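We begin with a single chain expressed as structure tokens, specifically the form predicted on its own.
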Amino acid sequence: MGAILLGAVMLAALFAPWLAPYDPIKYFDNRNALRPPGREFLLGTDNIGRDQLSRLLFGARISLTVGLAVEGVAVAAGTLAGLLAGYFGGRVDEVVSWLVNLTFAFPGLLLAIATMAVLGPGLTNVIVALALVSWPGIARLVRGEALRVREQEFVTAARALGARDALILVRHVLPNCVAPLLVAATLGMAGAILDESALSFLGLGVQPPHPSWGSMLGRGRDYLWAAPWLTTFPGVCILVTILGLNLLGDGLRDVLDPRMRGSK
């Protein structure tokens, strides 16, 4: 079910230029402002006459781009830091653990807001801010797996045969971290999309006229009673995407974790 929901959102984002009936940025008509859903505008229009359906379709591109980019950076940085800390220990572990604990000392969204206040609004800065918040969780997960794997017999045998640390990390330690990493990245992508929506809702994320589900929610709150479709449809899009990613993450955990398979 998670894969179906996420696949539908991805297909909508991929084929947005062909599915959107109007240009999401250039088309607007004040005469059609706040039109309710109907035959001409399936999901209605906003306060300046822009088609909601077109903007939602292109907004899916921004949300998925942010989710993939944030988790890509977070997984790369967190995996490297976690592998080095867990395998080598000592001073490296102390430095990485200190950075992770320092980041966890602040609420994630609050730290992202503070970072955006320094960097300024924009899509690239949103990705940087959310990656800064996301990598410590990946690092802590990988560090725990590396601590477990480095004591296994096959790692000891590889050292006895003269294998270098870099080779052991790549061929023996990292493959054992892939399964939990996939689950964490899937769930983390859901969190990144939700945080991007929150930043855009506050006016710190993607800036107009580019469509973002969060910014559409933020503008629609001024017309909550007069035009409820302005907040309902973006909220549903966020809900479906987050639900799909969470269900997919839970399914991957059940499939990839032998202990979960044994409990069925």
Contents of the next structure:
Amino acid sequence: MGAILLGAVMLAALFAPWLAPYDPIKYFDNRNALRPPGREFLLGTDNIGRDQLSRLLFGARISLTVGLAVEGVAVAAGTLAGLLAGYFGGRVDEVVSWLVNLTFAFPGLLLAIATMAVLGPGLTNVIVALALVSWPGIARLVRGEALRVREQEFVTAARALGARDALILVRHVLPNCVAPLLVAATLGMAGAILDESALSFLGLGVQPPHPSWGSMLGRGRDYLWAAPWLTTFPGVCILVTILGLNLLGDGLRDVLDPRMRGSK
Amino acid sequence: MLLPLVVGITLVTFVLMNVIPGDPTISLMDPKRGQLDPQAAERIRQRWGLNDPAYLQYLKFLFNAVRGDLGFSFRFNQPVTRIILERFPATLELGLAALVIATAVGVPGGIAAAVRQGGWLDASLMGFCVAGVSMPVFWLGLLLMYLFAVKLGVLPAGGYGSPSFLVLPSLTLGLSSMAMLSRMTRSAMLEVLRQDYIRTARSKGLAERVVVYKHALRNALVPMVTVMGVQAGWLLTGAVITENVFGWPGVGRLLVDCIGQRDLPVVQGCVLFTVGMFALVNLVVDVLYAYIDPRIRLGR
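What would the structure be for the form predicted in complex with its partner chain, rather than the form predicted on its own?
Everything in the complex follows now, all chains and molecules, and the chain you saw is the first one.
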């Protein structure tokens, strides 16, 4: 179910240039402003006469780019930090744990908002800000796994056979983290996409004229009375994407984690 | 453990707000009147210690923050602490209302779903939970606004005043917490209801109501309080979004407004203040643990 929803969004993003009937940014005509959904413009037009359907299709690209890039960076950095901290302990662990706790001391979006305030709006900055708040969750998860695996006998056996730390980490510790990582990254992607749309909605994220779903909603808010379709459709897009990722994440967890089975 | 964290938080906030290029005195100038006279700019720098080395500025900032002085906003021409405290009651009102809604619906809902596991109520509640967690707050707010303010015209679309203004924002903010809380309540209750002492309680003929509310609920409270603590943190940032949707004059709206205006002392103050509130909530949660579960004692 989640995979179907997500697949639809991915296809939309991938084939946006061919599916979109109009150019999402350049095509605009003030005479067509605020047209309700109809034959010419399937999902209506915005305040300066841009086709909403085309903008939504290209918006899928922005959302997925943010989701993938943020989780990519977060998983890479978080895994590395978590592995080192959990496996070696000591000073490394202290520093990593301090950084993780530090980030967790900022509730939710706050650190991302503060970072955006400093960096200024823009797609790359959104990715930087969200990656900054996403990696500690991954690091904490991997650290826990690494701590658990480190004590197991097959690691001791590998070490007794003379394996180097790097080899043990890659061959023995890392594979044990893959399943929970996959779940965390899927759910994290949902969070990142939701956060991007929230930042853009507040005017701190992706800037116009680029079609981010969040900023489209933020703009549409001013036309809630005159043109409710401007807030309805971007919202549906966000909801469908997030729902798809969350369902997929929950599904993955049920499949990959036998402990969770039955308790559902 | 706490001290390095406090230093870290203040340091992060301080560094974030001070890496921005540009001379803060420029923001004092009226662009229409052209250049600020350099001597005046120098006097301002002297007065606010802007010529001091960075570490000295940070120490001053830290020292003042500890005393409750978060700096001075040139735009408001007021101390930052006063500006934030003026806005805070509105945020508190919104957050508490949302928490009450989330608890009042989420906890009984979760219990009911757990007791009749697999029933229609359970299924529909879980469906609602997944949707509630995936729903963007700002879209929910706009939908409610459209339905109740534009279409039905029964509630105000935004602003601050009589209790009717509170209904839509608190519903908006509370819904996802409600979903999380009912999901957590349900799984905590299911976990507890499976245990032996519940079977004992039932087999000695206690009414089901007593078993559920007196025996089971008490032990399910610990994970529930944890979620409530996490939710309170979420409510703090969710409030930033909700306040901006509904034009609610709280700290969250102040924060976003001041980012737009580049009023950095206020931004810095809002961030630090919110982190402080979050820490306070976590402390309350820890104390609640000890109260709920006598096995957990503080400072063991």
